[in-house]
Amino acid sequence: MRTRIVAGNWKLNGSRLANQRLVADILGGAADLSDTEIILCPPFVYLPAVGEQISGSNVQLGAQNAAAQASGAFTGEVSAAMLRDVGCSHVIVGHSERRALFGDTDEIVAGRFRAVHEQGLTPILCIGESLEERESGVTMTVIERQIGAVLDAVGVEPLAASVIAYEPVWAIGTGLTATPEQAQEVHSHVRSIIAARDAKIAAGLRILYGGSVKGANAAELFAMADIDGGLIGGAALDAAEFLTICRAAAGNN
């Protein structure tokens, strides 16, 4: 069975003390939770202090995002070597926020995603589609369309190494969540895409389901066979919430 993986990304928020008792509170319940990846994305300025108060614990560093280029003149870009070299593991790469916000465009996704792989990192590669796709019946054109971007890009290969998380936009930050038998269609769907080009490596894909997930309804979305986790925003800056996330994926081992 895959190893269940939750990830907190805590977009724009936090500061040094704010981050100090919520991280020494995720890790006061996370120690019983060996069998679970956990891992924290802070903002980059945190990402040294946060990594210096998990480190020796079970709970691992990610990044919110990453350049596509190794270095060079790129002002306020931070590249996958800087990202590995103060302790991330892991780095999320196209979220629903950069794609609206900030132009990251499917090509552009593919190069972020390439660097951090090629830097030995776990890429978290965020898919997913608005509210207007969905009612207009075209969620699976979208995920193809962006998972087919990387594959042109990379290739399967790297996708061994690597976390896809589905992130319907219309369930982030609005209260709103994909039913679970709606997440389990498309993530489904996503691991076939997998499957025709390598069934192996599908197989052992992990795929996190993103979009308002909470420790109310963490067990019936984990419980699905093709969600092996979630990337948990808002409730990530809750450690009591955040931790009943966390054993909900425990539970579904």
Given for the second form:
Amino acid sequence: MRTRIVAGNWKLNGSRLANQRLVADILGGAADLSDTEIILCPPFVYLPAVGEQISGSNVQLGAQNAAAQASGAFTGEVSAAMLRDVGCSHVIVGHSERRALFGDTDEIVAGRFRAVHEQGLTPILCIGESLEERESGVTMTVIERQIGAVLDAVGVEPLAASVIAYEPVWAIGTGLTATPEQAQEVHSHVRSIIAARDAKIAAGLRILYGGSVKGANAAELFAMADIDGGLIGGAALDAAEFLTICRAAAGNN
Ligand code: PEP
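May I ask for the structure of the form predicted together with ligand PEP now, the form predicted on its own having been displayed?
Following is the full complex, with the preceding chain placed first.
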């Protein structure tokens, strides 16, 4: 049985005060959920404060992005080594908002993935198709291309220490959720892409679903064979909602 993961992507939200309250509320409910990995991904500037607040708890720290480069003249970037230095264990790479709004190509995402992996951090690689791509029947081709770029860059071995998040773009922040069956179909395909290179790595790989996951729909999604948890956006900003999702991942609701 793969240990489930629930990661909260706060996106461009938060303040010192709001974060303190949110984290305190999450810590209050997360303490007894030891068989599920819980990761909070605040904006860069809040990583040290959130890291300090969760220190000693069963909640881990993640970042929302990382530079492909190690250091140098890359104004505005934050390196994977810096993220490790401030206590991150996980880094989201290739979120669809980065791909769509900030020009992150498959190759750039692969470079970020490599940098994160080389620092011993766990990349959470986001993949997913747009509505147009789903409607034109190319969902699996898109997924294969996105994963293929990473496999071409780093090979399959790093996937043993990575997480993949399937996030259909049409479901992110829209209130539209993939049905458990739609998500399972893609998750199973993701696992088979990795299995074609290494069956053992594929069997252990955690594949998260993301896209309008809420307390009300989490349990049915997490009940699917290849859905190993969730990457949560909007609902991660509401402690009660987030904890309901965490409890669903832990099988406690
Ligand atoms: C996300 O930002 O990765 C996400 C899944 O957002 P939401 O849960 O709001 O759809």
